[in-house]
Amino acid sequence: MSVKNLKKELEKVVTENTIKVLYLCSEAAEKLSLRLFLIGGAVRDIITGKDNFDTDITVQGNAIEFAHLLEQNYPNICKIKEIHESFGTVKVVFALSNEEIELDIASTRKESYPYPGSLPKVDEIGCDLYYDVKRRDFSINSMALSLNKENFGVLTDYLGGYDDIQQKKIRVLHEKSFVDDPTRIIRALKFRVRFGYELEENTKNLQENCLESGMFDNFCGERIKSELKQTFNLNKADAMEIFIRENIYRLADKDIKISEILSKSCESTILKYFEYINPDFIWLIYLGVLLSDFSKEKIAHITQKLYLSGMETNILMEAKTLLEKTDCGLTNFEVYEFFEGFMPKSILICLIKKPELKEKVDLYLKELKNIKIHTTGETLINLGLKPGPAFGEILRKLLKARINGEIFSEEEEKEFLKKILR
């Protein structure tokens, strides 16, 4: 096999000061004359030409211990921010012209899975890097870039990475690695759809068999959580489509039953209502429609399992709750009084599902969202009344009259008030 030099696809992809701090490593690992790689998904991105991958760097033997040592050649601009002894992995940050480049720095490591679905166990530390790729996830992220000084930049890939991302394949290690962690069928599809590739027939047959056992149906947990959170977050509709159609969803629950066809419609909905969406809560979206035929005893069973924080579960059980639901109404504000006090994220997830509110969302969002009156509780007090329930009824009362159009300017909400104060 011809030795591959990545060095200038490297320095095409990170920063100077990256290459810099990339550098400084390279010769603190001389002193102790350790085989230094960068690892994984970076190496990916170098070949494949992106610009936007995590810093992770590989020792082979002790991490913990180079992390020291660079922080003692380089006291004034590299500091230890986090240390995992168990795991013999490390944090650190360099300080470069107003910059800062984080680096995760592992010691490269045996692991096992004492059952199927398990947290890896760490067998051995400082391990021949060969044994650190291989328990990795897929072929494309077990390459290693040389960091050391004579030959930076060359590539080592033992389990044909290389050519598998020239193929646009995904391509697990050995047989039993969905057994050993199925969130990896979730990362697979999560390569899929943002890299545009496709599973490698073996890969296929035992990601099939894998979901077809039963094993691992309803799994749910955190694990599962942040990996559908990053697919999800893509918002692509062939991430939903595939999901469903390979029967992925029973890593979730396997009594979800919905059709492929609503995933074009989750895209496009939040392509068309971004501005009222955080980036970060998009998945949620996906998954509210997906739960979204269960009761909500059911869905708060999964948010559960699946470690949904307090808000996210809230975003889920508000669109259950719209759902049930039936008649808008006509006015205005019958139409607000509908989606009032509802997080736009559940109100798009009711949307979803029913695409006949689409005039009547457009119109809380984009106008009825944002009325106000002038009147306020001070306002009433200061025309002599006592606080009590009577307040606020009247301010409901204005709000009512502006949002079906009876008052406009601040002069005639006043008028208006009058009125219902005589």
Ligand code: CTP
Second form
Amino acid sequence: MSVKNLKKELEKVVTENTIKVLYLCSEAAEKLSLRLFLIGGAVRDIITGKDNFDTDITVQGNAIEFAHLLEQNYPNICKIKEIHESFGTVKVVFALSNEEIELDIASTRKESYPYPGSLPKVDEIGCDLYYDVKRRDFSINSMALSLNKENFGVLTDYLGGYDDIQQKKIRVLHEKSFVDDPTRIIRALKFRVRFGYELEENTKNLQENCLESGMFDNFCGERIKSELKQTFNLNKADAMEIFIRENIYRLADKDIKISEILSKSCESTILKYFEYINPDFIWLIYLGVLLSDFSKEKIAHITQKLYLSGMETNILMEAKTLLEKTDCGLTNFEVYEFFEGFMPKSILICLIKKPELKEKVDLYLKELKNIKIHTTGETLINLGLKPGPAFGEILRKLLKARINGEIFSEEEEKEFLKKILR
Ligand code: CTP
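Could you drop in the structure for the form predicted in complex with the named molecule? We only have the form predicted on its own so far.
Entire complex below, previous chain first.
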């Protein structure tokens, strides 16, 4: 096997300060004669030329001891931020003149899964690098890049990750990978869609068998949520199509029966109304559409299993309420009242299911939602009225007239107000 040195590729995708920090780590590792590597997704991204990745480092030995050594060696610039004893991982921050660089440093570790779908159990810390990469999800994420002085940038690729990147293949590292950790099925989907890769044949069969067995029907959990979020936030119709076609939805709920056809309209609707959505919430629109045929009780049950926050759950529930509403009305004010108080994300879920509402959604989001009246409670008090329930009624009448185009200017509003008060 030829030796690959990726130092140049590394220098292309990280900042000068990050390189400086990696060299500082390299010097410290020499003192303890530790082998030190960049690992996992970071190495994959260096090979594919993608920047802005997490700087994950692995020490063949004890990462926590190594982090203490870094602090001692560089007391003015290096600080330990977090320590996780049981996993042998640590986060350190280097404060350079104009930038803070965060490093996640892990000890090499062997892991096992006590039962299918459990969290991994750490069996050994400080093992040989081979066992650390062997426990991982896919070959493309199983490579290590040396940070030691004598061979800085040399790639260790025990499991064929480099070739799989060239061939655009996602390959698991052993037959039980998906059974140990079914979230990897969604991770594979994420990488397929993000990079345009395909599942290698055996991996495809293993995924199929795992899903068909039904052992993870309705698996859910926080890790599934996190992977769904990363996958659907890519806003690619492909992700939802594959999610449905290959039965991956069974991990969230086995009864999902939404048509694949909606995938394209999810993607295009989100692109079209992008200004109304925080990109971090895109996945909720996909999830809302996927669950939209269920009852509110069932949606609540699934959102609980997925550990959705109160706000995230609300978005899906509101979308369901909106979908259950029937008559949107014809006048501007009826349209306003139909959508009033609903978040744009819920409105878009509804729109994807009911495209016939398009004109009204446009009217509401682009115009009606932004209409404000000049009159306030204070205006009415200044006119000598006593605060009470009538205030709400008066302001609502003004808003209605304004939205229906009966009044436009502040002057017209004043006249209209006088008329009401008379
Ligand atoms: N990993 C794994 N099994 C999982 C999750 C993660 O084996 N279920 C391993 C992979 O080797 C992965 C590494 O842990 O590369 C770091 O995980 P994470 O940060 O979630 O993923 P990245 O590969 O860095 O991908 P992304 O670019 O999406 O952050």
